[in-house]
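Below sits a lone chain in structure tokens, taken as the form predicted on its own.
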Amino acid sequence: MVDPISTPLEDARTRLREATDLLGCDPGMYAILSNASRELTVSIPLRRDDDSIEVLTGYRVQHSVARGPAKGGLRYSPHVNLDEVRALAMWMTWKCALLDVPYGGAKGGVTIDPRQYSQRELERVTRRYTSAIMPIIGPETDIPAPDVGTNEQTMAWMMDTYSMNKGYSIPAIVTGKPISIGGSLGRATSTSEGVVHIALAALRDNGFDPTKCTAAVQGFGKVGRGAAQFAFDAGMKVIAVSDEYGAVFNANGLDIEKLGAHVDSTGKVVGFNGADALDGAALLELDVDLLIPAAIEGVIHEQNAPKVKAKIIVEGANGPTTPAADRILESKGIIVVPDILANAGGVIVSYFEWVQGNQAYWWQESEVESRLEERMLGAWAKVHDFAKERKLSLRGAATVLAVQRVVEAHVIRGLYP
């Protein structure tokens, strides 16, 4: 649920308001950066195993290229729709410009539950959607990754579809891939294991040790499943973890090798023997030292902030806190670090296995992990100053410091005509 008159899109202008308005920027700068420089929509004719016809709609937006080619994942949901892509392409200029990534945002979605088709039926859903969007996209111009509800098979008939159209092979067309075409080691779980790379930093710089410290996760997919792990590895004591079925809860803490064994034969958490059956919403809710929210946006609204116990939260999905809700978390003094620095270690992977595959060279998984750290951590220390020089929150911080070198961006390089 999300606050009423809220939406995505409405929230992250909200925070670019804020952001130009500490800045001094003029409205005409306010008019450009609360825009997308480019949309697509895209009707996506689908031949079923059946052989039915049924036509689905795609979406392909461009937020800003003012500091380099446009970057963002390809969501496959039915809640897809245009202002939701556009909300995130805008966080996505945000995160690439607070990590100092050479890119812009983008971020593009087909309105589909992918549960409901076959393989064979996605495989023709994505090289139709790629074969739309050509005109776009390119491995300098906007290069697509996985996101909810895809993943590298959907990278690598991408991949295919455009490298057939231009008659050569182009990796650098997608981040995300498989290895064997590619990819680059450690992209997988490089979004999760940024995710805690901030939260340990935070739990450290706030008195906590995280050995000693609970946690719970929403979400168990790409990034909720590698944090919980992550977490578990460092030490914590993850007591809670959900997914869209429902949530598990075990006051001494999850196995989450086990749990992880029980998602994989079952695709849900819950029934998950070592722990005792929660509501989802519950999660949310727990006194713990640590919260991830890793699933979708608008999950902590203006309704069930005040009932947040968690001291530090650590937003592994984009747009999971409601400005409304941020008010209230702010008010009770808890943290909250935001999805534009703790989820970014996808794009600065993706940024990576971008480099690798232009310059056709590879790199060992331990140098990419170390580069992923120190870029992680290295920002982290930058808004965590900035912060308290300023008297801001992280979220206040993080969002002035990505909006100020796109903005630095847009003037040196002047409108053009």
Given for the second form:
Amino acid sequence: MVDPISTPLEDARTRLREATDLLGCDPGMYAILSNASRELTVSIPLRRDDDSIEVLTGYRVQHSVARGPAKGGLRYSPHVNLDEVRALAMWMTWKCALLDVPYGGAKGGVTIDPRQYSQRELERVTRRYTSAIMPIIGPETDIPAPDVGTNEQTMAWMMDTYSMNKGYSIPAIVTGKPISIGGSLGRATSTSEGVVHIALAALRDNGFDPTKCTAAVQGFGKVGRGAAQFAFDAGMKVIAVSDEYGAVFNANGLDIEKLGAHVDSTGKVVGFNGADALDGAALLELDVDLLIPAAIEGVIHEQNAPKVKAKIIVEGANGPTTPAADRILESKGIIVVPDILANAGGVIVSYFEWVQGNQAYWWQESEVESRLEERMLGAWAKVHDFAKERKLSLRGAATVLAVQRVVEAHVIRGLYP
Ligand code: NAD
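Show the other one: the form predicted together with ligand NAD, since we just had the form predicted on its own.
And the full complex, kicking off with our chain again.
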């Protein structure tokens, strides 16, 4: 799926290089920003349910703490490796800076296929991983959240493990927790809601009437499922949706609620009544107004980019488009709204959750949602206007704005010692 010559870390550094060149930064600043400020690799010995012992590997990477504590998700996937975690941590730095939330960027991961493990095993993995990275995480230092393969339950185990070791409850150690232990109303749907706020703004600002638009969504997890639902609720015709097992297609539009019920009972989108089966890769090449890649990185690459027909791509996933694909899409006039803007809804409401946790004062859902929309649309306007003014792509504009804020923080703080 990924360009053979381009890894997520290389992609992240290419984009950073373009931004620092545009900003006229000196090479020393690029060197600082292209490396993580702290990395921890840990062994996770796991006693499996059959009593055998297996040793897994986990990572926590803090890319930057120049603008505040590090913040970023925890991923459970068999593809997790240190370089991927480094790239994802760097993207978090830019995302937090772009949306002006007072955090640096981090990411964590465990190389594991969670579907092959029981809930009790996953709980043991999570608790051991949390204990192992405890020296570098904390509500004021580094705050994890869910990502691919992890969820609210994972965050509850992390919060409990951290709190048990400290001797009192510390809800602000993670975000994306269940509401019953200090999660925020509106957090579960925040990333996908933000993706659709941005998609609607991008469609309208480019002369499309969203209620007459077609959409395709890759991925039907925490981000993709909500994005498909919000797009459907906004009146768009969602004609195709995929997950790792395949895709489903209906030219008249899928009923996303019914599709969700089908996925809840079977675990996959394929086999949904009222749709035809479609090859997963073909979804990315459908002639739609809006394409939302919301699964994994590197799915739109040099080989398939020439065949992409969508008018607007809104990146729900982190890093779904490689730099080589970006150039091809740009030459075809396809508008790409970058991940660090499009999927920032999650970190915005994570920030709200952290603020609520620190203050032990809970907001109404309507307050969370209106503040989320205000921040997403504000960032959209800023990126959109800056791109026009400087004749940059939306990704170029978003990255330059974000990197500029981080560079400013570095310069004003000075280089220690
Ligand atoms: P998830 O594990 O909940 O869902 C991932 C989905 O992608 C699943 O439906 C899976 O079947 C599907 N998938 C995996 N490989 C695929 C493939 N090759 N083709 C099609 N579908 C495939 O993960 P998530 O939290 O929804 O995250 C998805 C993306 O969004 C990731 O890039 C993640 O980093 C990013 N993201 C997530 C959040 C969040 O709040 N969860 C926030 C910002 C960005």
